[in-house]
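In the block that follows, a single chain appears as structure tokens, in the form predicted alone.
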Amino acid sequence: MDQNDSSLRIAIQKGGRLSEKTLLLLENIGLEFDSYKNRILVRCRNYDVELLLIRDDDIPEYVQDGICELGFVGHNVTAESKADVTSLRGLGFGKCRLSIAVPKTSGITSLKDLDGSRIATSYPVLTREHFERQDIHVKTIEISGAVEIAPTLNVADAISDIVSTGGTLKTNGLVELETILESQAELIQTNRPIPQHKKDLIHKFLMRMGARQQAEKSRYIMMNAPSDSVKHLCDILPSLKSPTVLPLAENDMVAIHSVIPTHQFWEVMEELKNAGATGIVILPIENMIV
């Protein structure tokens, strides 16, 4: 595989549930690359940006060597894997943990009872971890995938393994017991020496990739409102900086915009109404710089 020493160089999952939305998340921040199909390095059209598409199993190891600058990858996996890496941040998405589950029908209350116990799972250093930590004493046998039928073919007592909605728990007859791992989709940075042209491509990539993420979760909210309600409505607004007042063409009315964060706007919505606000709009925000 040859390498471009100039260009910053991505490690991603080239197939999954986090590849998806990792490449529309680079589309978002102004990136474009060609087909990803067939491929496994893919070069950026408009950005000294190489992308490595690999196994995700592989990608904390691949960033720790150096070969990769960053990675997207799930929190589990990084922390699986003991990589010698630093997160950066987390994504938002890809949510996750990794969690201990068993036959509803065991009579297992609590992790205790599980002492001396088979736990299936593809995530042995956690689960041994997490046993450990608590004096329990477990046999962990480590399973690729479908960890979820050990119990019923009598391969593990218990099992630890991802949920995201617990669906696949419930069909196989399994209730959690306790969560081991929350997780989410995070970049990770090598530890390794960065020159410093690098160390510049990452901190524009990570400007771009704030604005987008503030972005998300922000609104523009744009109201009409009697003028001498405007400090009460400014006082309810939670907004991130001080709102815009503009005066409207009907006497003794201004519209008042501002960017809100999104969960927030359902919070203060009726008081706004209540303070006097109209025509209440709110729109998404591309990309947002603070």
Given for the second form:
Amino acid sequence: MDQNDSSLRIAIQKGGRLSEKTLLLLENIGLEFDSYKNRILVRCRNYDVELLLIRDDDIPEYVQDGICELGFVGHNVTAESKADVTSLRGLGFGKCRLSIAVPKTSGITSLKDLDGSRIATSYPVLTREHFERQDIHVKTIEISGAVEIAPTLNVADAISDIVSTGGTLKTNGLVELETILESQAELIQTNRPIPQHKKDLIHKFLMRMGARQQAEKSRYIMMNAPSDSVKHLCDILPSLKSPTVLPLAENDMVAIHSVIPTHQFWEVMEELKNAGATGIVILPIENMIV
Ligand code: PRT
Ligand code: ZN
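How about the form predicted in complex with phosphoribosyl ATP, since we already have the form predicted alone?
Starting with the chain above, the whole complex follows.
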């Protein structure tokens, strides 16, 4: 197929921690797909796009080489790959960090104590860079899985691994020494030339994603209140625009509607009640274009 006629191609992780949330995100912006089961290429039914389902480690390179124009992948994987791609935006899920950890009983308290040590990791590039920046000499031992067991097996003195809750480190008697990189899932784009029709598809795709991300950050709030408390309530409400105030059948009562940042709801709820608001209802917003 001529590159100019082909669909926009997006690489996503086939089966792993990021797969479910990535597919949900695509669904939430209105994209419909047939079954993913045992498929590598999946066509979208209502948008000129196809998904390439592959291992996450391959995603940055596929995007770099222009096989896919976009990719959903952990920032840790992109950074380790050194692929020539552009990160368009963080996606707010898959949050984790690449950290150096040592056995609790080792007595090691600073990075300098690791001079001359062996570090087990699946992230040799980022790990070596981190130590080199601080002029500390270590030997990296590349391990593809179960890195946390390496010190117990005396394969390494310390590890550099992905940490989320810290539970795995704790179970294995390890403590974090230093963070190398903070990470989350991100959307990356190829730096290769993109034909105009695909640029247009990407623009529309990003608009939809933006509207969805904005909506997720906001809630629609409704409440009833005595008319004379409106001024006070409006001062409390961190609304995006001035709230809508509607008269109610009951005398001297009004309904107030507004959009507020999700995280601020719990902070203002008590204040709103104390200022006379009743029947406070908070609703999710499907999409929001500001
Ligand atoms: O098969 P494929 O190669 O595609 O997948 P994978 O096995 O390489 O990756 P996967 O699915 O495990 O993770 C995909 C991405 O999720 C990673 O690249 C990170 O961006 C992100 N992510 C978020 C995590 C974690 N949280 C996480 N906790 N990736 C791995 N872990 C592992 C970590 O390696 C360690 O073993 O979980 C353990 C630590 O977790 P806590 O919660 O005990 O600290
Ligand atoms: Zn992987």
